[in-house]
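Next up is one chain by itself, shown in structure tokens, the form predicted alone.
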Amino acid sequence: MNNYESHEIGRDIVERYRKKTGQSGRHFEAAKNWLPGGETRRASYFTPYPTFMEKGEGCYLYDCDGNTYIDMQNNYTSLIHGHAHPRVTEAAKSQMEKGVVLGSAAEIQYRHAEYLCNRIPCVEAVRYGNSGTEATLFAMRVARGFTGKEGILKMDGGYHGMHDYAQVNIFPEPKTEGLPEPWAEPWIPRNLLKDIYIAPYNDLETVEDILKKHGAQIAAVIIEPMFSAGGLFLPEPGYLQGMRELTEQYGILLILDEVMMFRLQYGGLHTHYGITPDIVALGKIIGGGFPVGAIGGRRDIMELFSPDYPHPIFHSGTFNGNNITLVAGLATLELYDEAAVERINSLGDRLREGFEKSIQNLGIKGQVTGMGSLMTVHWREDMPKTARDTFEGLLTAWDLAGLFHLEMLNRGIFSASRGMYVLSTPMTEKEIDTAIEAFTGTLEVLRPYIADTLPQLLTT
């Protein structure tokens, strides 16, 4: 729960945002009728009441009050080219015509796969479904079956989707001393636990001590070349280098889920760090909009899904490799070449340099991380290192994250709640220049709100 209108400032920016967005709160309080929450996805939610949106086109968005947002939340990073790109709509406006789906092998379901193998170097065969969670899920299922062993050991506080074992430690676990333990919400059964092994990111002694103990039980470590949802930090040097070595030390397969960051590296992020994965989840960026999830890797280890083989994994969905899909994201990708990666990197690299700015100038205490076009902004002294550092700092300063994304939406920049940004290629200069300018006026109105909530986030 929030406090936000406890202080004078906060009832401002929360009655401002109110007398901007009235036919948003309208349109909630009609949707808590049919929908419970009054949505239908938790990450789009915010208090008072989510912004209801209209259209989207290039790297703007309009509300259904007819105001224009600077898009820096791009659905959570899958919409690489902003909203509505000619190519893209084109794309699919002609396979529409064909048919959306056709309940059938498709030639653009290769044509699509022979394109990220040909990008991602350790991927020989790829699988389709339709999100990251399939993903994940089912890079798991083939590391076991690969292997024979059951257990995964995942980061604490590490987001893989929404299916059970991805759910375990969600959330940094709950205390505050020690090493973290499998954890997970009343809703979670119990009995999955003693399948899944849990270390913090960026520590890799305790990943040795749990595979020394433990590496025969273990099929696969699933971690992030940057972590995402727990606050979008770097690896610490060696860090995913070690993972690797690691891995290959105890025979254990290495899973990558690059669902989120594959958009940072023309092959993957991974490939920035020189590490090579058995096994890579996809997602987001690669559908062009649409629905869609994928694994590939090594070719040994993606042939048990082939019904040739002696026991496969059943793997099926009514949407897998749907051809509108699949259409749009190979027109995505081949516009997403290597000088479109460069280029919206430089335009982050703009971004957070103007943010970091911002908050030196005004004497405030917080953090930008993150990488090329994606950022995130945490309310803390120092840089986080693992996800149980993220919360800390989120929950210290709850109120004020949540003020500052609604005051950047009165301002005209639409963001992701938890203090996530993140870029589109039709962005120019002038959308990041607009964005520092809202950033630096969000920050002026907010450090008296600092001064007498957090005066602890103040350096003078």
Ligand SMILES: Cc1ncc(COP(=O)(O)O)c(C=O)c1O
Second form
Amino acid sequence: MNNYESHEIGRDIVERYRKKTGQSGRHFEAAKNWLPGGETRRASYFTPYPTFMEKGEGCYLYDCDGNTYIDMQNNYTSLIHGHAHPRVTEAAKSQMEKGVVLGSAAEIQYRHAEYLCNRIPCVEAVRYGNSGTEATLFAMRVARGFTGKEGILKMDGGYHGMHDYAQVNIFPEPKTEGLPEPWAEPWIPRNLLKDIYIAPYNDLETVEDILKKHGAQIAAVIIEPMFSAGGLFLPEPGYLQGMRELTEQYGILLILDEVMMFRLQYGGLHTHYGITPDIVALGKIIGGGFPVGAIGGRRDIMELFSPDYPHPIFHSGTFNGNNITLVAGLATLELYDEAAVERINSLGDRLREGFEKSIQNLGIKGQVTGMGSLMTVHWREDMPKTARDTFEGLLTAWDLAGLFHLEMLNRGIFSASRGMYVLSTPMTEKEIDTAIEAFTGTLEVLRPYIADTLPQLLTT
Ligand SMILES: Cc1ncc(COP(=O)(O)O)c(C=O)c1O
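Next up, the form predicted together with the ligand, please; the one we just looked at was the form predicted alone.
Zooming out: every chain and molecule, the one shown earlier first.
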């Protein structure tokens, strides 16, 4: 819970937020009658209450009080073209007229899959589901089926969705010394912890130690090509290549979770690092704004899903490969060509530089991590290197981050409450510069608050 209203500046920011978003506040009170805590998605919740949005168009969002925001959250990275892009909308509309899901095989399924195979060099065949969660679940399952081993090595603080195996160490293990060990909340089966191995991101030595000892039990390593929830920081030079070599050496599959990072490079971010994973987990932008997940990879591995395979993996789902998602998804991907990727990434560079300059000019210690169209602002003295650093910084500056987010909303910028900023292709330099201006104004308002509550974050 936040305690920011104990400070005058905090009270003022919250009061202005409440004044601006009165109808959202009333919706929230009503929602609490029917939804536990008034919400149904932890990531969209923040205090004192979330903004209730009514409409999105391009890179703008409109709330129920008539306020306009630049959308810098983009449904947590899935809306690459912002809202209601005319071509995507047209594609989805024309499919709606023919039926949303026909409960049958359809040409669009292999057309979308063919497109992914042509675009992502390591993908030779694809299976669809409805979320990134399903993608990583089935990536792990097929890795077990293929290798005959059960263990999964994941990174401390790595996020791969909501299923039980993915929920181990989504937050770094609470202890702060020594190597992280597998841990999970009490509602995740204890039994499963024995099959999960944990290493800090960017620590190849620990991975090698684990593989030396347990390689014979481990089916796959799952990792992101940039570490999102752990702090949105980059792999160190040679790290992913080293991971590829080690996994090959120990007969372990490498699952690259590209659910979020795919947007950063035309063929997926792993292509930027020149590695070839065995399996990629996909989601978010490939569904054109509709729910989606997919796994793709080496044909001999993917063949385990084929009903012709001697003992196939049973993979089904009411909405798998539904027409509307794939039609909208294909239109979206076709629009997101190499030039579009490059353009949005360079807008991201402009935003990151602008944020960094404001932080510096105002004499505050903050770090901006990320790459291209994704970035996260950390209120801490030095660059986070591990998920532990990120979470320690987050907890220390919890109220500051909450107030920062609210004041940005007061100034018309809708971002992820955890400090992540996400771009979409309808944005131009105008929106980027408006966001930098709002960021600077917010920091100016909060500087005295920082001086009172976190003086260690001031450089002067
Ligand atoms: C890296 C990563 N993997 C998996 C997922 C899960 O995707 P979904 O929310 O569609 O289940 C997410 C979601 O944010 C993600 O960022």
